[in-house]
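First, one chain by itself in structure tokens, the form predicted on its own.
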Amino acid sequence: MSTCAPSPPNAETPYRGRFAPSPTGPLHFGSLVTALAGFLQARSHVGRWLLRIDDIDPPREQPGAADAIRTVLARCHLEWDEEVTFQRHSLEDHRAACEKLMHAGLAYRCTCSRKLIGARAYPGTCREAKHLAQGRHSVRVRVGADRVSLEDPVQGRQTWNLEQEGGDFVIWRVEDLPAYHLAAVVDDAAAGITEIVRGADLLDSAPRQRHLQTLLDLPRPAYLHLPVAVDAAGQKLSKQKLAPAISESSAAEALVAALNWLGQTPPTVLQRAPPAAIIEWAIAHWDPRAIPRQRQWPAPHLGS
């Protein structure tokens, strides 16, 4: 078994924790609660808390939904601490990565379509086929049949087969673009980053990014996992569904509604507080401990 223990900070080691939004649209309270939490993590350790935009699906992406994402963290007060950086201009390092794999032996092209493989479990059809570099293909990483644990200080312990649950994964995609897995964990490296504060809906990432890291031999921050924000028919939060915006004048009454929303119970006094006053407080009264143990969670109803 591959026990993936936390490796939180310490003396040699100082925090550095980021928010790696994809610019799709603007920030809904979902991201807020998942920036909140991550910005109060790297604050409660005197650490630097780091704004990535993950910008690798164009298609996806919405004209000028970044600089609406940094406004709004601006309004919130939840300040970056070094330049932003954009998951596209690391391209080249996700190539380099890939081809690593595969000059290893431990990645392959793969011509399977997702109408082929369906919802099974990858079996592995083009393992040995040795394809060409020409044609349409993905490449796949190859995974064993150890299981992969991890401790989450929310979500507890859990536990993984990847051979079983998916199979060997995508890592490059057919549009000759990296694959989240892949970017995540070299962009994290690269910045040195000690925790990845993030919503339960990608908890079943972590085994992936920490078979990645393994084979490329590197860093494994620690994870915290934070129930998911959902609405009344318990879907996702989403900018694809239309999750309402944080707004100018929302962001106090947001902020203290996602304090409440991770446990924390600030006092009614910080209802009519400006954003300022409200993560002052935050800061000095994080709790981790206090965060609800769940996978989700229901969001608030904000104000008209």
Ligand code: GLU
Second form
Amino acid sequence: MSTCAPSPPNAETPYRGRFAPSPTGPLHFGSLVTALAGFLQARSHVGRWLLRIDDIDPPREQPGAADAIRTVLARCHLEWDEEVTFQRHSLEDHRAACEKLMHAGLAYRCTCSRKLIGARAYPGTCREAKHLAQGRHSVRVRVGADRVSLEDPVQGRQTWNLEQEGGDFVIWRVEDLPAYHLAAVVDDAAAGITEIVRGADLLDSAPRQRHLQTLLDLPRPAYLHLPVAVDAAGQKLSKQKLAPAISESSAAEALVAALNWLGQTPPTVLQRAPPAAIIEWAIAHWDPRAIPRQRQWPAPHLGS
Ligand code: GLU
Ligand code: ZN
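In place of the form predicted on its own, the structure of the form predicted in complex with this ligand is requested.
Okay, now the whole complex, with that chain kicking things off.
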């Protein structure tokens, strides 16, 4: 099937990338490397780099986190282009995409509880049930038995069988909010994103998002999944687990560490340079081929 290759680039589609943090806490090393790599990809393609706040999961959000993220990005001289966007502002577009899939018979209401489904792939129980809109339900999109393959410059060629790996997946949640995959593809398309740079913890999201792009007839961005920064115990650094935030005084050190972590080789004199100079060096020397071809990679120990 031809659903896999990204939309062909041409002179009229300049590079557009984005950083899409969830506002669950301030930026830590793990999210800094994602922001930095995405920013450098965009700058080296003379493209644009956008900031989108993925605020469609209210219980996980932390007041002030969106502002804290912007503060750290500015501190690190990771300057985004255009106005910041917020996913909650496009809820109606997410809803319209969900309805389009339902009207086409490609998505359906599901009343199964997570407990009932357990760890196995969703067996399609509600496919033909025609549940009414009134009751408590989620909406699932149908997947087929076709394999979905993607070429990732860091992770290599990846192939999935969505039917066996999870089955029909949720695009609208019981809480009456869009699920991440649906919101992400709708907003990526609206912003004209041509390449998505993010952590390999989201690698398995790529075939689901590609599937939705195909069904919704949206342009297909390329994907680049970075290794996930892990602590000494092999655990992903996360805002929830309180990985240290990047402070004013630690920005330069964190940037140099992030460049090293991404396989770049900043000269040691940069250690004492201001963030602007570090970013200038990084734009001129960025080589994505040097990124470690790993699913996870240990984060350095940062002082302070
Ligand atoms: N908002 C998601 C997160 O912070 C990332 C979404 C994406 O890059 O597709 O994990
Ligand atoms: Zn069901």
